[in-house]
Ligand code: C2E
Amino acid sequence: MDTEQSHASCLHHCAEFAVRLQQEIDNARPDRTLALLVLHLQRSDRIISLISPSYADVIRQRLWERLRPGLRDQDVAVFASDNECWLMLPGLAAPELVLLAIHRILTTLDVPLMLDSHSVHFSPAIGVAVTPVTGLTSTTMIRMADQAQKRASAEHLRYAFAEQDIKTSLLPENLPKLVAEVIEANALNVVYQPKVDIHTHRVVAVEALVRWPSDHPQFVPVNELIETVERCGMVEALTLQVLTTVLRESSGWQAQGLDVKIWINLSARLLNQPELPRTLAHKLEVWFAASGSIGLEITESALIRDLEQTVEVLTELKRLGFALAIDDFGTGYSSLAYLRRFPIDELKIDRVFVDSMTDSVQDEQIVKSIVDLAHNFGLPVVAEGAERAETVDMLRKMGCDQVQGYYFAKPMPASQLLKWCADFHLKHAR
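Would you be able to provide this chain's structure on its own in the form predicted on its own?
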């Protein structure tokens, strides 16, 4: 989708939008895709917006200025309410472009909107309906997208499609084969998000995150990539490729003086493989890397699939020198037995609590309880998803050790990390 010199329009009335949508449905070509997106914003400033209508108008205008460059001339939008926007994307040359549009919108909304002294954050959920669907009307299409949006919100998803078969049709039919080819060609990208010591403002670690190659002719969202890898038994191949990329790229940082631990996500499926520790250790030997330079993050739910096997594998990984962390802590079972039985080095608080802790007393109490719990077990704690200064300030006062989130930095390629860290350390040394 061409994003340059966009003149996409934003209508003032939902009725006018519905008329335009019906016209597009009636005139839709069979070889083109029409997409309707219902974007629920879940804004952090909704109370202020309700109290001050003029403030709400300014935010709506600023938000449209943010969204507009990512749309085409023929795209149309309307604000159904201060917290909801409908977007019509007609005449898409390929159904895959719907996913690309969703990705661009979500990326745009990941960055807080600044207005005077207010920092407006969004937790968006998008419902999507696409043509062709037999007997479709504008009212039906809007209702389908709205129901999909509500399902996405209820299930804490970033987006959801109105029909499962529609969603599937937007992805390449040969997706497993495509993913396998990309992995075999070592073409996946890895980006890194810094973890900052909240008290010293030093970058102490980074998390490695896999991304679909940006120059690939097909677009595959990260969640679809991971789902396909899990479903088709390619987890080990993916993990080893990520580890290889990490070891290759980090050797250049170390040569230039950046010595940070690199954390990699470990799939639940891999914890069922007794040979996993030996496989990872061999990869380190090939690159002459110390196991202490690599940390492995495991989600809470992964720990209980096969308790005995998990304890055995984690104990061996620990013996080999790998650091271990429980990721998304607080969203699963949060059993104290984990901290007693598993050789864990670090707890990581899930972003769902961190993001809303400034607005929710309950989430604030959950975060504080996890920080205290971790420290009682002698473990450092990391808060992910910190995007606001007030959030970071609260975490600092709670005694949280490290912060990972957009407040400090987005994930970035290895080519940018060294300079970013140098600039960040210079800034906070003054």
The other form holds:
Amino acid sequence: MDTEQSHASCLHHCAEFAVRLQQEIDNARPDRTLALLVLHLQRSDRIISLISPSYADVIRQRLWERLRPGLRDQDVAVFASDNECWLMLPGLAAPELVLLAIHRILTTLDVPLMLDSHSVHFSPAIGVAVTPVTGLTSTTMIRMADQAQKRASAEHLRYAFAEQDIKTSLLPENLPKLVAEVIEANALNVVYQPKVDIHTHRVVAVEALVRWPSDHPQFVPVNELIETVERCGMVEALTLQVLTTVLRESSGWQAQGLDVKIWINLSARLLNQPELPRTLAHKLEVWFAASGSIGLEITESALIRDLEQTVEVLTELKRLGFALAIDDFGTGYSSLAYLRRFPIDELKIDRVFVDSMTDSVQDEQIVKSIVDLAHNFGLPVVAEGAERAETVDMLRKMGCDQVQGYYFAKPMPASQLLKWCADFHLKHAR
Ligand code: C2E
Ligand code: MG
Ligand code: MG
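The form predicted in complex with the named molecule, contrasted with the form predicted on its own above:
What follows is the entire complex, opening with the chain shown before.
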């Protein structure tokens, strides 16, 4: 890596970065490694950046001046926020070279930055996703590096590699065929994650999440599974299988004292199928499931594509008795005023805001505004991804209604759910 004269570029927008990353993934040579680094900068000057907005630009500029000499011409960066920089390092001749790059970056950040009258110290944590594999999307790669970064931060490591890298690079070429076989054999697993009312400490609902069969010789992560079914037109088959499994597994819950609404995820692609509501309702009839026992979570971005068609399908789903929630709220571009057009019952705040709200005043404010706005529209709010007591306390004080997160429980198979809920209710009845 040549130093002083590096022409590495820093882009202005994450979207632009994602497009470039996808191009790199698509054009990657099999004998070269592409690395994606998510660099989180825990800084000692956060208060100043909050008080003075222009300070953020100065600090980004100074940071970039620091980082750039350690990068190569073909490397590309973007500041995803004041505290986070994404870097893509394409065409590495060997995977080990990424370690060299990481050490260079960490060394440059060891020295505090002098700004006017104060010095800025860093405690960086880097998440790394490395892949020579084609067929991976930029979104997946960013998510993998982001998760690795969170793990590095949580475990006080300076850097961590995405755990799924190795598994992903071992994914077979014939993944679509494998997925089709598993769906055909009705073999997908479903796990359930409780949604807890944080004021009464009752489990009021669960979200059903699909999983690759645990007894299958090949491991396929859920994001790869979903991407494959979406790409290969199997999403309706997957959804129907998840719904059928949920109806079968939950058929005895009420008799055993567990009365919860079950939410399943509905892919965006299904919203332009006018026959979908009837197909889903038919499953409910076959299983004698009560109308209103099933909710459908739809991601925010999915709603925006074809407004008229979406409103029509959602209205019909609602008429047939399904509850509707907007998933991952806050990551799309819609306003709540616009969402008024949809017959929604619940809003789920995306976990990227929830996760960092105790550390970031901005994220705290985002979560608070979503809670308040949703309540103004008469909608209950679920916060997703709360991992710590502190976060749950903060959400409770804000008036958020429910929490779904590792703090209470990770997703679990139906066989464990009843006992978990009974124990939880007993513990909180005291
Ligand atoms: P989602 O619908 O937003 O589901 C929530 C995700 O957040 C789940 O990941 C869950 O395990 C995770 N999560 C919940 N609490 C925490 C927490 O405290 N910390 C962390 N780090 N994560 C938490 P999962 O199961 O990997 O699912 C990922 C996504 O895959 C889902 O996001 C959903 O978009 C999709 N998906 C899962 N099952 C289905 C399905 O049956 N159909 C469709 N179309 N999509 C599905
Ligand atoms: Mg969901
Ligand atoms: Mg979600």
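Here the rigid core means the biggest group of C-alpha atoms that line up within 1.5 Å when the two forms are laid on top of each other. Residue numbers count along the first chain shown, from 1. What you see is a predicted model, and the numbers here were worked out from it, not measured in a lab.
Positional change of Gln23 between these two forms reaches 2 Å or more at the C-alpha, relative to the superposed core.
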